[in-house]
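Next comes just one chain, in structure tokens: the form predicted alone.
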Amino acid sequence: MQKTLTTTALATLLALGATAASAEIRIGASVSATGPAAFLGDPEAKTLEMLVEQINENGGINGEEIALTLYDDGGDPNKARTFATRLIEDDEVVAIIGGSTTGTSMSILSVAEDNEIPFISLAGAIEIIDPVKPFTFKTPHTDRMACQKIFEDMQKRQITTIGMISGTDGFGASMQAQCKDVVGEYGITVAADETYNPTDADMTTQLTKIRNTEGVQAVLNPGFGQGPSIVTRNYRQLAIDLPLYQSHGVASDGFIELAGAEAAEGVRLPGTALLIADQLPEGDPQKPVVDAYKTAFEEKTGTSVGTFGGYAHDAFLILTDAITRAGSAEPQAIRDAIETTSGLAGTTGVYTMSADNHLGLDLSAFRMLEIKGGEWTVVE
């Protein structure tokens, strides 16, 4: 029998629902979750859903559960966009968390700052946040730290003449830009500057050059995706017996499977605690963080945790600490209270930023790591 709902009843389920929406803190999420960064995006996405469920069953933030709405832009910066725009004018959220390439972060920045909605990157470049953008933020190290911290590491073996393989990609093309703006100051020359396209299948022509140059000590390869894996197997095929640096953008188990052990044994690269957790000492600030969401990420997924889940991981203490602080959640309170956070533990590092620093993490964040046999150690 069909039953129809009186108006009484019909305005107090109305009622019922506006207040249960009113008791809600509406976040987005626009993520590279399948695609070419879907390497990048997938724990992204299952990390954000796994921190809101373990948030909302604890009472939520101030006793208002969190709803997330997330979208899979696919490493289109277009279609981030459009994301964007719709979580922003459709879903009504007070903040968003994504950006999983730079190009996807590049556009979401423009929609959140144009609707002064509060956006925290998980990208690298650091056109991200430099110069500083009153509503944007974000998680991983900025390619032009991870450019000073591997010139850090070639001073200290005594490295002074380099080539470089970068990728065109917007991650790529960024770095390589960076590195050698900054490379000097180390005293460093780069006397071989090759690129690669993101769909190029082999770099042995590239890694041919860079062997006949005269001089050159170390290789590094600014880039992301299969890309890094390919140079790092051509460049064992062609036994070229110098060291070879990879970036923070391949900082993952991912790249040692692609690359292979035995390729990939030795490479050395700028990486964050997750990689090493259990290889850090009792009292490290960042080890309850990392060891809480190792354990959790890995309970969850069944596959291990890594990098790149880590800036989603971030991202969201960040965003829920400044709402938790502000007591509101109106995007201009959370941007204040995002730009205030101090000395706050996280996977990547330990954050303070400031109105002048949207990112809040120094070189010392980063670990030099290198692949021995398969696993990640330490460089000392």
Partner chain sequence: MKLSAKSSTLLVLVVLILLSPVLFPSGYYYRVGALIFVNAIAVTGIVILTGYAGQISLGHAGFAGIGAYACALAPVHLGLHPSLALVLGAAISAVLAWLVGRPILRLKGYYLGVATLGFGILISMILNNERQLTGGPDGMEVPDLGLRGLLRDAGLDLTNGQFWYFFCGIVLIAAAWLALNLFNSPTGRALRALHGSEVAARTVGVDVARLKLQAFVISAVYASVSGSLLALQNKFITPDVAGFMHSIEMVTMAVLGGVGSVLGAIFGAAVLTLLPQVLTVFAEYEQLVLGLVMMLVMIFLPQGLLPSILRKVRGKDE
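Numbering follows the first chain given and starts at 1. This one's a predicted model, so the numbers in the text were calculated from it and none came from an experiment. What changes on going to the form predicted in complex with its partner chain:
- For the motion between these two forms, the hinge, where fit shifts from one rigid part to the other, lands on D362 out of G260, D253, D362, E89.
Could you switch over to the form predicted in complex with its partner chain, since the one displayed so far is the form predicted alone?
Coming up is the bare chain, nothing alongside it.
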């Protein structure tokens, strides 16, 4: 009995080995599907699984099927590093997508660079691609770009003095720093600079301070999760009659639901084409890809699409596009092809990479949106 079992096990292993050896492109991913960053990682994981399924049903890339190995690092950089090592050494993948947070991305990238495996990060921080590292790319625009987009809009409205209220979580703190760094270039001064903890249930104290600061013409709230919704509600309760700007961190329908359509009325934020899929004009280069992703994702998961799942979609798109163009699934060839990505329309924007630009997006990828009657509208 024992012997039969061993033989069967061996045979199965051999069979597995045989299928693995025949045409198959192995792609690895480590995202934060659970834990504090699950709101990022969960849609990312679902998106990747859905896209791999889709592409394999359509015959794969260059006739080869894609095998996705997906790990959940729970937002822990230590785990992410272990999974990256496992993906490369044990699962022998040719490319890695992932790192939902900046911390996990930074952990994965050092392993990927050491082993010369292309890596596409899904996190915001600019450190990931600046300075440029040969094998590391990313899809989300940086916090700095979000700040620039917001300040551009403020400039158009002749706003020169603002108050900021930022979350102390990774996202909020990083964006707060970037915004303060770049604000001077737009002739805008930050007169009040308040923070809140991501778990706080009331921000009226901070908002009152901002309201009482002389000269404040608008308020900016970098942060994600529930914080910005509470800020928005408190803002209306205090009847502050100044424009309120939110960040791309809350660019999803969930924000309007949480804050309430009434409180969210008039809130502006830089968002992606995904949020206004139904309003995109015919002929917009992003329209086909945004429509296809939105329909497929909503049908498959029953939840509405968000910016974060879109990052994973774009990473996968860039990768498959590169493998197709390279005609090879060798890590070096994939890397070279990713770097020459040009005019590739994703859900976040149109990507054009180069040797010194491993993000490939510019400010035009952001669209300034305003919430009107509980719906997203584009600010012209």
